[in-house]
Amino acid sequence: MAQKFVTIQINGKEYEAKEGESVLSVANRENIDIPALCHNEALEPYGACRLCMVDVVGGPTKKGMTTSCTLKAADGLAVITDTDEIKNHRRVIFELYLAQAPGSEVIRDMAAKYGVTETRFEKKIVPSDPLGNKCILCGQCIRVCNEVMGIGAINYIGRGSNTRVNTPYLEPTSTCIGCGACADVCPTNAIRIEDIDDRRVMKSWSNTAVQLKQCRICGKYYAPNPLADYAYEKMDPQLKEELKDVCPDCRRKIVSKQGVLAKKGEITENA
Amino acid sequence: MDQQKLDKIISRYTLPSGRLLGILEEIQRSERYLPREALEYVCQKIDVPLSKLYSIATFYSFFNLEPVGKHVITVCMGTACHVRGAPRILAKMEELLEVKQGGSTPDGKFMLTTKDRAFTINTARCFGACSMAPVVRVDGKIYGYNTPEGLPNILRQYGWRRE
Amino acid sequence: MRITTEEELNRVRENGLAKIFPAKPRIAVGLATCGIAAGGDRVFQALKNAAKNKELDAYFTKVGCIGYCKEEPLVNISLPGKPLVILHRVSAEDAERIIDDIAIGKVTKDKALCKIEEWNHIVSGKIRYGKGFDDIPQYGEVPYFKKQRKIVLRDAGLINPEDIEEYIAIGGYSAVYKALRKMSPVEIINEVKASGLRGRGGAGFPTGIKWEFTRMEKSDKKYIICNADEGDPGAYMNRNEMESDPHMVIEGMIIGAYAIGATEGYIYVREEYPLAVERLKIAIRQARDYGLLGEHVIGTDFSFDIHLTDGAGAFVCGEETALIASIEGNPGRPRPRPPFPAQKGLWGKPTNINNVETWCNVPLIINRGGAWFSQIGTKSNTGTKVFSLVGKVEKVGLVEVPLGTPIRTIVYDIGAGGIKGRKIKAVQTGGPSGGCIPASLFDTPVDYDHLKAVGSIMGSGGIVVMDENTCMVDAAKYFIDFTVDESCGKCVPCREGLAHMYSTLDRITKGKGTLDDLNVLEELGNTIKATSLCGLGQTAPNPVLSTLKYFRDEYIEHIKYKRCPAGVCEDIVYAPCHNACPLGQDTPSYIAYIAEGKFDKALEVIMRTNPFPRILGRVCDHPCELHCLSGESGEPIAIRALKRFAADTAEFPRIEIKENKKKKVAVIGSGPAGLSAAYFLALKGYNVTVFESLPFPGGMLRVGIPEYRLPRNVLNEEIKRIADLGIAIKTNVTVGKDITIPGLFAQGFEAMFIAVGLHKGANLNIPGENAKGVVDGIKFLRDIAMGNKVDLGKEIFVVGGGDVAVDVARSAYRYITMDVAKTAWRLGREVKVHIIYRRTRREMPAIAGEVEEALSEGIDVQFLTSPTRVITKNGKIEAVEWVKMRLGETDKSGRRRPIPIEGSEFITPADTLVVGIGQKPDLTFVEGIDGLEMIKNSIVVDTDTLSTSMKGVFAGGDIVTGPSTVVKAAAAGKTAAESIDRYLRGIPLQRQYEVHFPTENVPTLQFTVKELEELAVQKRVKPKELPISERTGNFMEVERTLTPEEAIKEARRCLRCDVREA
């Protein structure tokens, strides 16, 4: 089926957008400021942060303050992003988030950018956070290994105030791979891995130390075993026998060479 | 807990909707808490990751993941409840059994036990029977109309003794 | 059997009327959650025992609540051919002649509750049960139902909810039938669209445009569900309705399955509620062995099948997208909207979720038509709604009345108003998502749109009472610290900034907030309203905005004054009694040491903060008593008459004046309030000088209060007690006349306080109000005090409904029966003495105590009566003519307007009218000084000093509140005494509030626990009076003083409320 494209307002401006795509990316793209923390393209709209949030003034969906990265584009759809209601709103968010993640200077930059620089809420600081204070339970990182990875090594634990990300019972779990996309995908990089010697220790997920491989011709440790078995399944075509228990430079080196090997015509490529 | 009667309680659920929690509500009531051994197993059965039930588990008031004393009280705090003195029954029930105020289990639930684990005392958000508040349901049964007076009566019937 | 044709349904139908007329007695007892533990299932079995025994061969059932919840158990007795009894407040001991009654054909007629001859079940026709028993009253003459009209409630309480064939006796799945063969889904929608249905659970969306949405999406699989998740603390309609009529809410689902297209159905209900879920799989089972569910759903080519699921203890899973989650077996986090359920739902398939109380509505709305439901409630809030109705409130129980019901109908009417006769302060609807409505909007319509546009919402159904001893702030604290708990912790409006609200409001109930916390809490209200991802954070906020709304004032007095009103903020309540008290008394520690038999040291308390303990003893309206702890359960502690107990019996301490200030003080006024401000001005060694302009001392108390309350000697010995600590007391002596304010300045005297009163009676402005016989009953009261001559007839009307008007009656009735010992036997008529009142007795401002003692020595008392005018004959007052009044709307008080009613005047003979209705001052000592700022008859002050607009010159007492109280002037006279010596010390008036408590620790008393068990029970102690035979022709004190035996009993039942866990 073909694409339709409709026309919305930004801020009085028209912009040309793909029927259905949230509000929210059509801004990014167009370079419109809308601040975002939980929104992650590779993931549906999860709609936790609340800073996101614009006034519907014209269009067919119902007027008022809602969320850009669930409002769909349709034809004439209408928005403010920067309403003084908006804008009063957003203040006591930030006040809120540096309240609960005074550790975060993503946070702490952000909330400058806005004009907050100072919370009236008591800054909630706990000694020896795994994630450092800066943990805004955006969710993102269970997100992506739940959904995206389909590992579930970690997720929300207790409820309200109350909850905090981590590994079942807090305590080191042999069902995560070691891959990092919760790190990646950390809005404020609160959280903390660690390669140690042979392992990669996942600090921020109860000290879950995963065993690293290691290469077997420089003997570097390169990259966690179940990551690798992780990958190698996914993989297709499948990766050669001799390329598997190598690390990337090794591999490079032997990829390489075979390429000049094949150039030369002492072997054929991919043999 | 044993793995027959686990999986009698998992072949129960066919359907997909509501079989999650029916399962851990089934193991809660029949053990009276969620034990590490059950959900280890059941997430295995079910091809679920235990970060999934430890959540579950946490995030409801109904499961526990601590045992519990023999006796479980549940004083209701709803509103009904509230206006009409709850707050002074669950502070004279903790008096009574000498157990200390602010304990919560790790996992940030409201529970206190005895020494010799002869009762818990948890509290819940309204049992519906708002007509009979203050309201205190002891192992399923429930009690309406107490008073702080009243209390010592209704322990004695489940062996508690006055020091 | 399976059921595929209507003859087959009434097939199904007779056999269900058989055992509903089973031509044997049927006895069905209710066995619903709140039945059972009231003990109905033990009256169920003493009633089967009872019956075997007597080889009484009668049908026996289980039946669900009908409501009434206050007068469980209730059993329902059925002979053949009679009207149907419901017997309340059964026990097991009554079991045996209940069953004897039976025997002999007749009902236990002490037991009987009401009867029903015939009665309506909505989707089908009458039943009728039978006509007689005249002496039995109607169930529509019972107050508590007069009002209510059961829709959705039809047969909760009547049917056998674990019988499906009791539920189509009565018309049930006639709808299915009528539905599923007769109807298109579109005209069943158009149906429930016609109704104007709109969802029960509390948003209001309408019902048949939802229906219709769900319907619209095309997908090979579409789902319905049930939110049985009813989370509303207080709230518990839905579990009624699931555990005393199941299958109305399964009829309701297979209905709106087949019209929007949907297989499967679930139910889910909290777990808090396993009766519920039992009735439930018993009622799914019969209806799937019946045909009603599964393949073929009565026989047509319809499949719909329901399965239960449980909640397991989240409130947020009440919100829809939350509730899914959990179905799906996640926690409780709600999605973002779009996408909505109908469209995403359920396993991402189109889904229709409606409440409970939705569900059953809709076979009425099928049977019955949508046309005819429309006509029910308001034009755009129609039907009806089941509440519950809780807290301090007298007939707590289930209530379903017509949309757009007044609040007043359902509090007072079927309610009965506050426990114990107490004012109700305000009600709060909708749960942790609604406000709470002050008693003055209590005229407010229930229905979805006029609560909100008081800032509150309707919600499921939950209304909770409040009354003066609920602090408004700890209210507001409870339901946030409920929805902190609750919060998924999703978004951060939410899960941050509903913590921080709370902590505030928990500073502000420990005595340390700030006045900018309030501006704090409302825009953090209004940002975590406006931008939180779901219903439950969008409303969260609701109760602390509507009581900053409403009772702004209660927050204030706990951050300036670090006051709790209720006492119920234990940190800065030490016992509510203290707390109570406008003198502090520390009560708990007087009271401890009378239990103790320590009298004299009880004496020495009460004296620090009380100038006249015999005299309060005996006159105090006892605030402390409406907040004693042992009230909310019992009867509260006698505190007066304990006190008065102390002060009549032990020696009173002696008093050392530490140094002499020289300074001079002037005291305008010898009431309470003017003794009390002497009595601690001269305790501080202040020069202190009363002037009084009567003859005698002691204003309102000498002139106002009988002396059958209060004996002269004592007066006269309390005074002179106050007397002698170096007060002089001028009587004789008006300011404004025989000497003015500037002139007492001239004299010496540096500071001064004005307590002159209210010795005036207000006028009732009608025509003859100045006529011979027309008295004025400040006046009256004054006369009789001083020995003056009163002229009084035989038929002697009193006007009004406070202490003065029922001082005056009392005292008019002994003051004529001191003459008619003379002149009866010339007259030969009795004396009456009527107190004519134009509100109710609920409205009546006299302290209760005393109106009762009107009554019990004959004074008749009308009420909703007025004057009109007085008819004379030669300038003497003949007759007087009245008009009935009806209650109108409430106004700010939270009283309500009295209106007369036209045409209902009608005329009695009088001899003397009594006006007793208000005060006003006698200005007189306003003259000669300028520039004492007044507002109509009261002197302007600064509530907190007690200074008025002239320098050195302070007030207190009526001519500043209005008519007031004793112990409301004495505290007044206190707080002038230190606000005169702050001034005559130069230091700034204005006090800066702490939190103190009196640090007497008297220890506790030490209770075997057979002592304890029989305190609990112990009944509040009455203090002998003189005998109503006593009381004619004289005014001896009625009231004695307690023995000390009786004193230390009753001391024995305090709580000790103060002390609190090391």
Partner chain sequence: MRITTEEELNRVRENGLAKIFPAKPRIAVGLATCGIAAGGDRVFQALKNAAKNKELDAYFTKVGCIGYCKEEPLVNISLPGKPLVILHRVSAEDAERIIDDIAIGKVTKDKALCKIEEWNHIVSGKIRYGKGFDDIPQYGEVPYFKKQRKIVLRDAGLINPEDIEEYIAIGGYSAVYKALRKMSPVEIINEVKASGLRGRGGAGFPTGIKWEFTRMEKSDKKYIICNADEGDPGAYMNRNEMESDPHMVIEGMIIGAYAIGATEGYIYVREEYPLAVERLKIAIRQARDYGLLGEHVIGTDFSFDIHLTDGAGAFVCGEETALIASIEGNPGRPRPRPPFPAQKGLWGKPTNINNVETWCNVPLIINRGGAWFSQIGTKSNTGTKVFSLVGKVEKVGLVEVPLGTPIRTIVYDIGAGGIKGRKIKAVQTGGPSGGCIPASLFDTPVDYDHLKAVGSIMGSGGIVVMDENTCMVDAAKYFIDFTVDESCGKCVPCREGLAHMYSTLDRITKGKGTLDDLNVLEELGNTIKATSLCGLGQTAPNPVLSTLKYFRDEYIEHIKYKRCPAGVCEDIVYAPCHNACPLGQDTPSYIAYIAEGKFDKALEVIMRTNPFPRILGRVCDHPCELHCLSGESGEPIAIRALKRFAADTAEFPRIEIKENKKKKVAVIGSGPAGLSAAYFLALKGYNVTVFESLPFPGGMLRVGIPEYRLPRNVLNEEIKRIADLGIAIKTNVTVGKDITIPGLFAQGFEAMFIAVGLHKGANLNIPGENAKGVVDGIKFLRDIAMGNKVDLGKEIFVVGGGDVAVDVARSAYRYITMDVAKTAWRLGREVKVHIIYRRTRREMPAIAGEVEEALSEGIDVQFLTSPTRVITKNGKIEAVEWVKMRLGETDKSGRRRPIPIEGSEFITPADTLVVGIGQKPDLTFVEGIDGLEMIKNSIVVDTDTLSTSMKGVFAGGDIVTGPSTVVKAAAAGKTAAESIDRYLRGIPLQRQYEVHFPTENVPTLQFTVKELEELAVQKRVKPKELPISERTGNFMEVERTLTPEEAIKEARRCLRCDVREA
Contents of the next structure:
Amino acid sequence: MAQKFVTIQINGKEYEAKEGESVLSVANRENIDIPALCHNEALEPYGACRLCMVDVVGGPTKKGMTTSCTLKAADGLAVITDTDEIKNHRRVIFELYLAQAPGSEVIRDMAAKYGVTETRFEKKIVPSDPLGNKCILCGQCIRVCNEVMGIGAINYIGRGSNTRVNTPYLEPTSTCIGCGACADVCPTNAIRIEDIDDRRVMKSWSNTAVQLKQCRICGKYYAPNPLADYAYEKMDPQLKEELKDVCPDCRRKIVSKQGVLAKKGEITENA
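Alright, leaving the form predicted in complex with its partner chain aside, put up the form predicted on its own.
No partners, no molecules, just the chain.
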């Protein structure tokens, strides 16, 4: 089925968009500045950070302020991204984040860009915080672990002002596969992961340690065991046996050698 395109207005100027794509995606593509922290293309938008608010002023959607990451492009939709009300809203949100995550350089730099360098709210500083006082509770790490990877090693724990993200009971978990997807989607660089000898240590997740797989050719540790097994299971077609348990460098050498031999006619490329 052919993709339908629509015309929307952002700040009085018309843009073409795919019907149903988010207004934030259109704005990003057109280099229109809308701040956002919880938006990631790998996850369904849900408007957690509240920074990407726009004012809907026309079209089939209800008028008023709403999050642009959840607002779908529709023919005739018109929005304003920088009204005085929205600017004030963003300043307050940035102040809250400066208090919630005072350890985050990302938050400080982002807030400063919008003229916010101080907060009237009490800063939440916990010296022993495994997330370095950088977490804004956006939930992206939880969502990618649960919804994309299907693992569920971390979640919200505690209630109210004591809510945080970590493993159940703040104990190392055997569920984690050490993929690092949580760190990849974290907007504030709060998650610490370190490879130490033959283990990947999830420093932020109660020091959960995941055994690394050792390359059977060069002996180098190159990926978490459960992650490699997870990847092998998902592959279609399946990885050739000769390429399993082999680090990327050695794998490239094997494939390159096979390619050379195939050109010489000594083996077939599918061997």
